[in-house]
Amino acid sequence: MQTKLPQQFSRSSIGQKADNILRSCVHCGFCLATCPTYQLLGDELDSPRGRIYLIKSALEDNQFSRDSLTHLDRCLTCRACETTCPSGVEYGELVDIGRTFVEHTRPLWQRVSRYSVRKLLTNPSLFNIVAPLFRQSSIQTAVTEQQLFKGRVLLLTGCVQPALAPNINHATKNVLATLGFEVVETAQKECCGAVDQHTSAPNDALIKIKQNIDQWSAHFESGIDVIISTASGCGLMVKDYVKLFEPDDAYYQKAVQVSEKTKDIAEFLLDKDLSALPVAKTKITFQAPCSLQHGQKLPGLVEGLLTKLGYELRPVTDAHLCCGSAGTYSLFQPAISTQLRTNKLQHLTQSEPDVIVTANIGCQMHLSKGTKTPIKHWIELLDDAL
């Protein structure tokens, strides 16, 4: 794709990055087949290719309307298009750049609502007050005492997960203790920065990210060599930290180290001896979060692990499509989000599973509002069986 970005912008690091991404798009349209919003709405401008044109137009200082902003807002940033794209277009990065560039065109009421939501979600002092009204699960098992010592790991606590579904971190610690790993937890206030980054507040995100890098890097000196995430959205954000710094930035090498040491809990367990974990004969379906299969490029990882452990996994139609949660998307685009959830639950419940499992707190909360079938994080299955 040819570009004509203003000279001053094209010389900046962001401008160069945007230009490279735009030029990598060859208009092939493969992305249309896997875009959830295009499948629902049938509008080219609600597809990755259409949104790329809108972003290109905005960056070239052409007219950008409220309608154009609506099409950008409808994007889930699920990154299914990246999985399909034969040219390797880094669409997720481009859409963040584009949204930040046009944020000033947003009506005041939208800017206020988006600011309020991200401040509420990322501030435990505020969020923990309202979270009990929406709590999805409480701690359900006793604490498992660690018998062996095979190493120490740093567990990303998360900013909303401890308040909405505390059993996820509890179950993770129990499973790791059973396998001989000591767990050190991050503070709830150490938000990964994803909410800020994806709601056009990259400066606020960068403040959090730098603080996290400093805090987490200090743990490496105490024998911790792995950072574990149980929320695939957070894990993806941390793995992408390195993309937010230029090679000559003082934080670049530290960001590389933090990103490389971060693993999803399934990724960490993949090569471990799991013989100490019993299996409950449970019929399950797995909802694969977009941040895990498309963002982190780990499709089939959890499914393979659960099958290896002996769980009965049922196939899911259109498993590659988003459930509609997508971070704050369900709050700002409720109609599309609800329709995607309805479609997803229809496929997840078709085989009448005993429980639906997922790997991201956002997906878990969103799906649980639309079905009576229990929704859990898959790690909770392993703790239940202990």
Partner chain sequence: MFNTQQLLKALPKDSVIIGDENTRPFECDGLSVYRQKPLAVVLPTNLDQVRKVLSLCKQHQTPVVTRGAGTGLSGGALPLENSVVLGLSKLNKIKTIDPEQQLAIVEPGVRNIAISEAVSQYGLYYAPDPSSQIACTIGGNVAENSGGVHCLKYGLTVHNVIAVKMLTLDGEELILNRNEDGLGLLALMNGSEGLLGIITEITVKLTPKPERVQLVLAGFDHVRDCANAVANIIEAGIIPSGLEMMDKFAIEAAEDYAKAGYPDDAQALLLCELDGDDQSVKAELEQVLNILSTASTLKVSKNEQERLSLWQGRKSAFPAVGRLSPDYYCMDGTIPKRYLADVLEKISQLSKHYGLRVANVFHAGDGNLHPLILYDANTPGELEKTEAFGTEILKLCVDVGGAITGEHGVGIEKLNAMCHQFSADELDVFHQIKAVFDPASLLNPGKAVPTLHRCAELGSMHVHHGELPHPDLERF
Contents of the next structure:
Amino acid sequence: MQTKLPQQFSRSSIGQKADNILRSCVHCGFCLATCPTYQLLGDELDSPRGRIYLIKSALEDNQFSRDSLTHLDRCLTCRACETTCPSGVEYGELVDIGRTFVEHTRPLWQRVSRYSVRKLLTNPSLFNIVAPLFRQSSIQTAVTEQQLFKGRVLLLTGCVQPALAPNINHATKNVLATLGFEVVETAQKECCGAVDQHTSAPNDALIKIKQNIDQWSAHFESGIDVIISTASGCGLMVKDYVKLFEPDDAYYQKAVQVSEKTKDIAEFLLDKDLSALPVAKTKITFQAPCSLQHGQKLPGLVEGLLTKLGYELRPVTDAHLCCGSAGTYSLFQPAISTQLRTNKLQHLTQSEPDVIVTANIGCQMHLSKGTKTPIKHWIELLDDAL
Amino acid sequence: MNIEQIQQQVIDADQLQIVGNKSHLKFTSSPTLEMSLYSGLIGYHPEELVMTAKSGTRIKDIESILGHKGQTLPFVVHDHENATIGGAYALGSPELRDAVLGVKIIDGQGRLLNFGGQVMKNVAGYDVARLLVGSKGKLAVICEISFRVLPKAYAIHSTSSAELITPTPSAIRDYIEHGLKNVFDPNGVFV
Amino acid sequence: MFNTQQLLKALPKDSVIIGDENTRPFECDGLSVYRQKPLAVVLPTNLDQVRKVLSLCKQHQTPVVTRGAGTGLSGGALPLENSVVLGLSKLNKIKTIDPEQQLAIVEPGVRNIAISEAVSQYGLYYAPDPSSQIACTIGGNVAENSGGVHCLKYGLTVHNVIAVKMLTLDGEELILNRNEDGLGLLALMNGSEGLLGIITEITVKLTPKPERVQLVLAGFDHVRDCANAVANIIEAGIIPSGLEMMDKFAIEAAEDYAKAGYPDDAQALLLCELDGDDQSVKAELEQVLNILSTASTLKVSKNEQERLSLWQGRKSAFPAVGRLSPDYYCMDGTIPKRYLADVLEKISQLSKHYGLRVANVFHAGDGNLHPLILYDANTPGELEKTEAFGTEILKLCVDVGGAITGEHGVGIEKLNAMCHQFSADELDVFHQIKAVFDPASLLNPGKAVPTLHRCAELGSMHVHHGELPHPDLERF
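Since we've got the form predicted on its own here, give me the form predicted in complex with the partner chain too.
Let us now look at the entire complex, which starts with that chain.
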């Protein structure tokens, strides 16, 4: 698409990036088909192509009002459009740039509420006070003793996950212990930065990110060379760290290392000998988190792993669509979020599974509010069977 | 008979009845335009699956030529013996309409016009070549027709094609059909 | 002057889009080089609202541009100045599925692929499959008479629509059926590009899924060998369900996106899909492999997953070319197949002459070419050069007995080329047909058929028998 960004802006590195992304879009409209909000609302302004246009307009110095802000706010950033886009448009990056650019048009009350939510979620000392009210599951199994030693890994503890569903990391440690891996955990206060980054506070995000990079790279010297994430949303953010630094930035090289060494737990297990894991005959459906299939571009990874392990995995209609959780989205866009959850749960429960499994704490919390079918992280299934 | 002669007849006539092999002729007192005199193949490219014929060409003759190349028409024409391709076009059927690719016609003002073509796909301009299928010789003289042919193995020849239905009459339909008659034959030459 | 407040009174609030900022994203369709903001965009949720919009537009003599998903490639849904864009994306219900009679009745905003998905459980599908099928709407398909890779065997949209309901500007409903006696009004509506009426309901024919489908991929060292293979397959009495060709450049782009396993050293690629019952596919496959035995690469899909993945590259080829160049201009000429190699050679010469790269993707089975001219809209003068190149390609197609557009439609983009394909008398007939359906000329006016003045100004007026038609017309 032709662009006419003001010269001054297009010379900046952000401007250059935005221009490149906009120029790669050919306006074919394929993305409309897999956009959850377009499917619900039928208005191109609530589609990736429409939003790209709104952002292009804003960057080109045309007016941008609260109307348009609403359409950007309605975007889940699920990035299903990126999976669909044959032209390789990096929509997720563009929408972050766009959102930051137009944040000043946001009404004060919204800024206040978004700020509070952001601070609450990213500050464990605050969050841990209210977390028990929302706790999804507690630790359910005994600690597995590690028998052999095959290596050490760094586990991203996460900020909200340990408070809401502590069993996930517990299960991960048990499974890794069974396979012979010793786990070093990061501190809970080391939030990945995703919440700030996606609520138009990139500067706050960057502070956290730099701290994390420093803390985590210190472990590399002690021989750890894998960082494991059990929440695909966080994993995606960490894998994207490298995109936030210019090659001449002092943090760039370290960011490359951190991003490259980060693996989703499923990715880590992919080439490991899993014969030590017992097989359970459980009928399951898998809710593929957008951050895993569209963000980290690992569609079918967990599904393949679970099938290989012998679980009875049932197909899910429209598995590419977001469940409506999308980070803080469910708090700020409750109507769309709830509708998406209803649709998603209908598809997930159609085959009457014993358990629904997922790979991201956000999806898990969101979905559990709408169904009686148990919802777990898939790694918990593996631990249950030990 | 050649195209210019047909054109001349149209220009000279006050009224004209277009006829093929006369199997569906209803007697009128108007002079007739004998399209059976304008017959023969214009082009046939088996690898293109396309044939162009003058409208007075007998279906039987077309089938025989196609047969030599293992091909056939993708539609059924009853009263096969002397039926012409132009007559079948004028009477119309959905399958025949599907097969039509292009026509060369002379309208009521004697204008020689081409619509569609000799290619499978052509969405330039309105699909007049298919619009006029079923026009019963009342809108224009159909001189030449290009149509799709098929390898025999692919022709699903049911002996009875779908029954034609009479559309529910309505003021808007009358208005449109009358309007289209006026587009092609404003002076009411073709009866 | 039209008061957009009246629209707000007639329709729900979230169905009316007004103001520069909100209407801008609708200023173009899939062909983004032509842009024009409309007065308003309306997204009605029922027929009653459609009628209200039409009535207001008629009252205020305001043009109506109907839009489906906006994936068209000829600017058919380009808004006109002071027009109302009538978006039918919210009319997206599948009303009836009748597996017995193999038909479905759908609203115009239903996506092409959504029909196939919905009827899949009955072993059926909707055959026409334009590359944009995941996004494009069936209403838009009818308006453009869309094709796709399967139309060689299963026909274009016109062959797969059983009936449509349409509204005139006056809001009167007309029901057109494929089997009705008399003129082919339904065929006329197919490909009418929104100039004759508003399509509000479509009955489509469903096709049983074939017992077996197999895709053959063949790579060739010479384009001419590939073109000859196409003719040989058809002449052998085989009609593949898809017969697609790509040149080296397009192969690279598609492979880069889809990782379908296309050979990177081939000058031309042929995808030949065979479907039907087990036995016939087996027999045809043997024949086809025989014909293609001189190919440098030969691959047969072993399972459904592999077949779809091989198609993925072809189906995404257009936007995938978007990765190689900031912009591309997609042509849509058709030619008799026997001229394929010659026309491609000529295009390649033109490409050198204009200094613009071309990727060729085409429906070889039905002679429908899609040369994609690569350019950069941000470079001054490059678009103009591209358009001149494109016009030469289309003239070339007409000169060998083909057409300027096989499936994308004329829209705003090919108005000049229309002057080359049709005589003034023929264009006059088109204008008169529009006037019958839309006497006030408010439905997508100015698209699809050029004015006689335009052609005269262009100086490329179609010449009949050595005489210029309409000598009385002033020529500039």
